[in-house]
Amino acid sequence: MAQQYEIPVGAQHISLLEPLHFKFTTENEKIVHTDANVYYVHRGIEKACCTKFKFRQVSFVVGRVCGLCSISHTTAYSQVAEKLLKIEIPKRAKYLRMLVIELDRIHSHLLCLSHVAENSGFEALFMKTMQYREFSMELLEAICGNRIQYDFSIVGGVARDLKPEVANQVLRRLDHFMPQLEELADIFRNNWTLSLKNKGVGAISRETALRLNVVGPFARAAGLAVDVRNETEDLLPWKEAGFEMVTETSGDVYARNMVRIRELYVSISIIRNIINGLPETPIVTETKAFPDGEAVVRLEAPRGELFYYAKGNKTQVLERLKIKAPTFSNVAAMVEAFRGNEYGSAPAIIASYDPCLSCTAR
């Protein structure tokens, strides 16, 4: 029998981008045991919510929980007010609501694939990746005004709305950046130091995401079907806008590559149909209404389903919040797909999996 080895990764490691701690039992070089500690940040955001904020003020409280999908969480906790209000918002608001959506998945997709490409050893793809990146960001700061935390979705509708010189300014930088959004797809899909060596890597089967609960990408890539926005036609009308789902077969580290690459393309398709689409509606709905009931909601995230649960008692403070980050549903399989592995891949299935501890604990 091989002598075995317990190897800590974290809290503090140069292949984390998040407070966590992994513990691998190893067999020489083969994984054949991981414990995860994920338990590093709490900041009391639900708790504040309930007491500290009145419920108009908590889409921007929310929008500090996670930096890179600050809008996917200001938008479904409006999106769980308005349950509570019984409103409906303009449609040009919900599409307004989409794009910003859409160009944060496209900004989250790339800096994850900028730290696999890092974790992998290819610092200059980790390079030109994150400079190819700076264009989603520089469109989120000219529609929202901020370039992370944009307090864009509101409860009602939106805060701003998109000046023409804008979306024709997005346009053109979508058509700017396609020919490099093709240059790093073939890289990704065919370069030996980045991505051919990590077929087969950190592998989960369609079988063991079904029963660890696994979402998004990460789900996607192992052949399992999941997209909130194929489901929740209701909220958002993400087929309106061409939707499409995303899928891979293979489960591993290329897998999660490919599937993000490819939702790039599908994000793009959806901006361009939304800013020729865009109706002509007012962009917040007035109510003087207080939350009362009980809601839910689920959004489709960057990294996966993000849930919110609401209670209103009509008054001007919720009685209770609760949050599931797509991150939480994925720490199981995050442990799982270590198994059999050597540990010199540990850093590029971390990177892979796109982990934020900061939404996970609130």
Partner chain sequence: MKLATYRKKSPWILHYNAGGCNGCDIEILACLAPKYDIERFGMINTGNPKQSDILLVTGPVTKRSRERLVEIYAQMPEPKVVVACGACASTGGVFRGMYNCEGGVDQFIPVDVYVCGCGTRPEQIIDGVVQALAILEQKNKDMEASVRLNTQPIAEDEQLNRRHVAASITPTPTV
Second form
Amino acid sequence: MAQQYEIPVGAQHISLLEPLHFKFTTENEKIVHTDANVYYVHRGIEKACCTKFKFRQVSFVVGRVCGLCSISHTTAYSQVAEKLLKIEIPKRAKYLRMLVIELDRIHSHLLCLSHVAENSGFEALFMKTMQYREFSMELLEAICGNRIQYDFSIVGGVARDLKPEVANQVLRRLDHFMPQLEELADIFRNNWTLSLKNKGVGAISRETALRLNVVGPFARAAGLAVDVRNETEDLLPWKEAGFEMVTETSGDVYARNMVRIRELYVSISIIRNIINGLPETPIVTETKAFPDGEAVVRLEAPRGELFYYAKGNKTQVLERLKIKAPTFSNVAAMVEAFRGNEYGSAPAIIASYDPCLSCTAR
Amino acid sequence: MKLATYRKKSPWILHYNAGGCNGCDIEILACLAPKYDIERFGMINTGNPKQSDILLVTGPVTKRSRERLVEIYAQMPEPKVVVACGACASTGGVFRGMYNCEGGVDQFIPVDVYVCGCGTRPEQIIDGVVQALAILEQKNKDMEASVRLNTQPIAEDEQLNRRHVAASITPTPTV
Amino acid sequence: MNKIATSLDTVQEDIGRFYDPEQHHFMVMNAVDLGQQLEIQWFFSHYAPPYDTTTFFALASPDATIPSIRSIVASAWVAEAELVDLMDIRIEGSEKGFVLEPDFDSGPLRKNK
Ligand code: SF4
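Form predicted alone done; form predicted in complex with the partner chain now:
The complete assembly is shown below, putting the previous chain first.
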């Protein structure tokens, strides 16, 4: 047996956006074992949501669980609260929620791709991707009024309507973005240097993905066709808006990049369909009821399935709120997928998981 | 000294997330990207506390990150400037009073610039960092000034002076 | 949401009979404080239509030891370790200290704490 070394990465590291600690046990260059510590950013949001805040305020608090997918959190919470209140929201509100979720997915996926490029050592591609990503931030600002914390979904509907000029601007900017996306897709697909760091690295098989209950692009890259958008139609009509499932088979970093790139095309077509067929209805349902009973909601955030459980007790304050974020499901597989890879590839693998520790730890 | 000149022109920044929601972190990343391009001020993001001059902190400081935060701060060489990015780093923001949060970076390390907003905009971050540059320069001057020792020597006081009291040390001639 | 009642003695058997990695997706484990007792919940979803959620729930007293399902569902250790800290309960094979710092009195989500 070769000599084993322990290499810590984190909590503060250039390749990490968030505090996350991995302890790699390596033999020569190969990683044989990994320990992860993912709870650096545990703040106690679940408790505060059931004690400090009223149920209408909670939708703004849960947005602060994660800045990258705040719209997914606020929407999932609003949906679960609407289930407890037993109200149905107008169709236009549903479409506007989907619109913002898809725009958010574009910016989140582009951020992840740029981060993979940076951690693979391809600084120029990082800059290029970040440059192209700015259009989605500007559009989100035009629609919601803020660049990252949108506070767009509220209990009963959405907070703002979409102005026709903004809708036109979205379509125009998307047309402008298409050739840029082609360029990025070409680099991520065909660049030889990048492929050395990405192809065959950090792979997991479909069986492992099933066994460890992986979700999101991580699972879809391994050939497991799971996507909440493919499932229910009653909360948000994804299929009506033109959703298509994207899967790859090899399960490595390259496949995860490809899944993200191809999902961008799907998101863009969904956004176009939504804007072209936006129904004319009010945007909120008013109610004076109080939440009662139990409900669960699942929603596809950029990183996978987001799960909310809520229990109400006919008062302003909820009895219990449980948030399960996508990365939480992937922690077990994240630790597995390092095994057998070189230590030098670890940063690229970490970035390709697209981990969101704020979501996981709450 | 040469180093001081260069530090003024191109400070290196270090970024640490002490428990925020990532929102401000991706805005810091956006600052490094071509649209806002903080590199035109000569700044570059490093991952090494021992080479950095400006520490950008986000988040309300959770119980598990507090020791790491202080450790990182302690490892940075003087002079150093701390910029608290975002409402939650400045005061605790929406997380104030939650059981695992301490509420603000300034509970643990001295903060020089507070940047408001939840999430803060890249323009605000750049503004904060440019203000930090001025503070860095000032701190630099203060540090050099203390080396030159321009304080006045202590004036004559009432204390006994050994030289006046004790006998002279010139050896007495032997008979 | 389809709720199935079980008990601490039979939960391993029930979930073992139900869970098939090819068809079911283990989401998360949760606990709700009902005052005197805790309601422990295990959430599963389905990969195939109708894609519904199945919840197993069991009532437990706060000082009972809850059987672990990680021999059946390999990724359940994360959820179990988290619950041990947040709810101050005992689950077989999970240690305290995964989520909270050791100097913290655990169980912040319990009502009387
Ligand atoms: S200030 Fe707001 S956006 Fe920034 S890290 Fe804190 S909660 Fe997130």
